[in-house]
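Read the single chain below, which is given as structure tokens and is the form predicted on its own.
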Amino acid sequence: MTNDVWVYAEHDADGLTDLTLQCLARGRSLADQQGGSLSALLLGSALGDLPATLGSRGADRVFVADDERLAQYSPMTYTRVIGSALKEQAAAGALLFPASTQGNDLAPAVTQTLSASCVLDCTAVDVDGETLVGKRLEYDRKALAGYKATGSALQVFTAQDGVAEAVSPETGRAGETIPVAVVLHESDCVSKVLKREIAQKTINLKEARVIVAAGAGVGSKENFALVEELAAVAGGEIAASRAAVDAGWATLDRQIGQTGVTVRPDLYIAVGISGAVQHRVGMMDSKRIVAINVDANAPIFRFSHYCIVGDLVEVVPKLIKLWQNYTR
């Protein structure tokens, strides 16, 4: 197997995302352990200076496929320009996508262009002797699974929030910059683009050291404002499960779990929370995991530190009058 690592360079209007940045320096790790090179493959239009930061960022080299069809993201025509450019360099050993909307569902649709082996939503990728393996936790995150691709010169895998840490750019530090012809066909293009809203961010709960996140348990607004009360007093950030942000008691952007954000606090405080595993993805490396539950039998008791069985209309009040206290 050949030891050059790949990794696809998503990015939005704010540049290179965070995963991305994740991705490659992971990827610059593999490369590094096993004496191979790291390329980026990066798509889009007027991508400006994306390819020097890919560069500074620990890439060897850069395939830019710069053109105005592949403004907008689309899976068939993405899947075909990068297809076709890792055919053209025979391209063997690793390929790093985010594990993202667009990650997840790029990787499987280049795994079989190119008849590679695949693994999604890998929480690490490690060197395993002459080969590399994606590490999945499995069964509701109790065992952790390794994954080999077998016959198969590439493999494919999709990396997770916290898969390494992003590095800062290294200066002059530069990668080749080699440019990708766009060929595409016309039943590539059978489906169009026509409108894109994004929701802009307004928080970032990444970096927040205390947050206190509600569920479905709240059971109504008035119990969710308590809720944000005690994320005000404890100087920290409201969120919430998905459950919660489909009643409307929150917006998308605080939401935590599998198909939210990943957040990695001090102090988590969840109240009203179940414990479903799908939001447990989201909040599982928390330095601290406090839970507030009228059922004593929710799953989320089961991997919290502090336990407090209880109703939150007495909990929560009592919780805030003791952080008012504590830091007068």
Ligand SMILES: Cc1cc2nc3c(=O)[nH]c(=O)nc-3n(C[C@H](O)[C@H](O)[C@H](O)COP(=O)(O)OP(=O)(O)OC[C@H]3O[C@@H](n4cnc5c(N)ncnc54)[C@H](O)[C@@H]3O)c2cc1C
The other form holds:
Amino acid sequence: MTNDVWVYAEHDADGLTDLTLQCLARGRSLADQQGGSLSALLLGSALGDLPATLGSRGADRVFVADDERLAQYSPMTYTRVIGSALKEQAAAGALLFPASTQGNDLAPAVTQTLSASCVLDCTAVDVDGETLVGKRLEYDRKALAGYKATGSALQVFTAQDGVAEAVSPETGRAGETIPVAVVLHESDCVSKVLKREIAQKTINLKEARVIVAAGAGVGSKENFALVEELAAVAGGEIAASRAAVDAGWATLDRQIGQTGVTVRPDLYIAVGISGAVQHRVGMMDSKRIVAINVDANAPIFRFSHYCIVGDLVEVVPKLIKLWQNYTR
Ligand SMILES: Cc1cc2nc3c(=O)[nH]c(=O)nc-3n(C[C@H](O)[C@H](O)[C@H](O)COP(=O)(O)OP(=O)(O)OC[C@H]3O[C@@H](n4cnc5c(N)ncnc54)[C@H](O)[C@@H]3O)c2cc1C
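With the form predicted on its own already on screen, would you show the form predicted together with this ligand?
First the chain shown before, then all remaining chains and molecules of the complex.
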């Protein structure tokens, strides 16, 4: 088995993404455990000090494709450039992508180009004897399954939030920067991004210690405002299920779950939320979960620490009062 590890470095206007930093930390540890090296793959245009940042955060080599045709992410051009670079290096070992929208889009395409094997959405990537194993939660997150690839020299994994703790940059540590030639054919550039709007990040639910989330059960904008009042009194952030976002009571950046944000606050209060698996995956690692629901058999009660069976219109004002008295 080859012991080298490669990491795809995703970045945005704020620099390398958090999940990329986690993948780098995991990649560094896997390479060290196996006596291999860690390489980063960086694509984009006007990349500034990103190569140096990757070096200071553990990459031994940073392969850089800096070209204005790569300024905007496009699956076809990015797959072509990554595929060619890895083929030229006869890359073997492990290739980690962040399990982001971009990473989960690219990883299977790159895998196909290189006739490699791929495991998506791993919660862990570990060394297991002579090989690597990607671990995924299966069967409604009830079972942890390990997947090993035996038939290919390169194993591709996408890693989810929590795969490792990002490490701080090391002063004086530098990786070797290696430019990648960008050879693109007309057929690689069939799509063009004409306009790009970056949504303003106004909230950071991931940092919130208390989150109060409202679901379809709140039933109206007025009741949603009541839940917002509870969030304010509790010093927390308001969040929502997809049903509440679809109803127009909250914006998409407040949606918790599979297609929203994953959070791990100290306290998560779910109000009028049934507990569908797509919601649960975004909040199940909260330290304390309190659920308020009229239905004593609501699925959310199966994984809540405190279960309040009742109508939110009666329960929430009482909680607001209790909180006010408690903090007075
Ligand atoms: C591909 C895909 C991705 C998805 N991604 C997400 C995601 O990221 N996040 C997400 O949340 N969902 C997601 N969903 C949707 C998900 O499957 C559920 O439909 C959604 O989570 C339901 O939201 P809810 O619990 O608010 O509504 P419901 O399931 O309708 O539940 C409402 C609950 O409120 C209770 N209730 C009603 N009245 C009251 C009252 N007066 N007081 C107290 N309780 C009351 C009811 O008993 C019920 O349990 C996704 C679905 C798919 C297919």
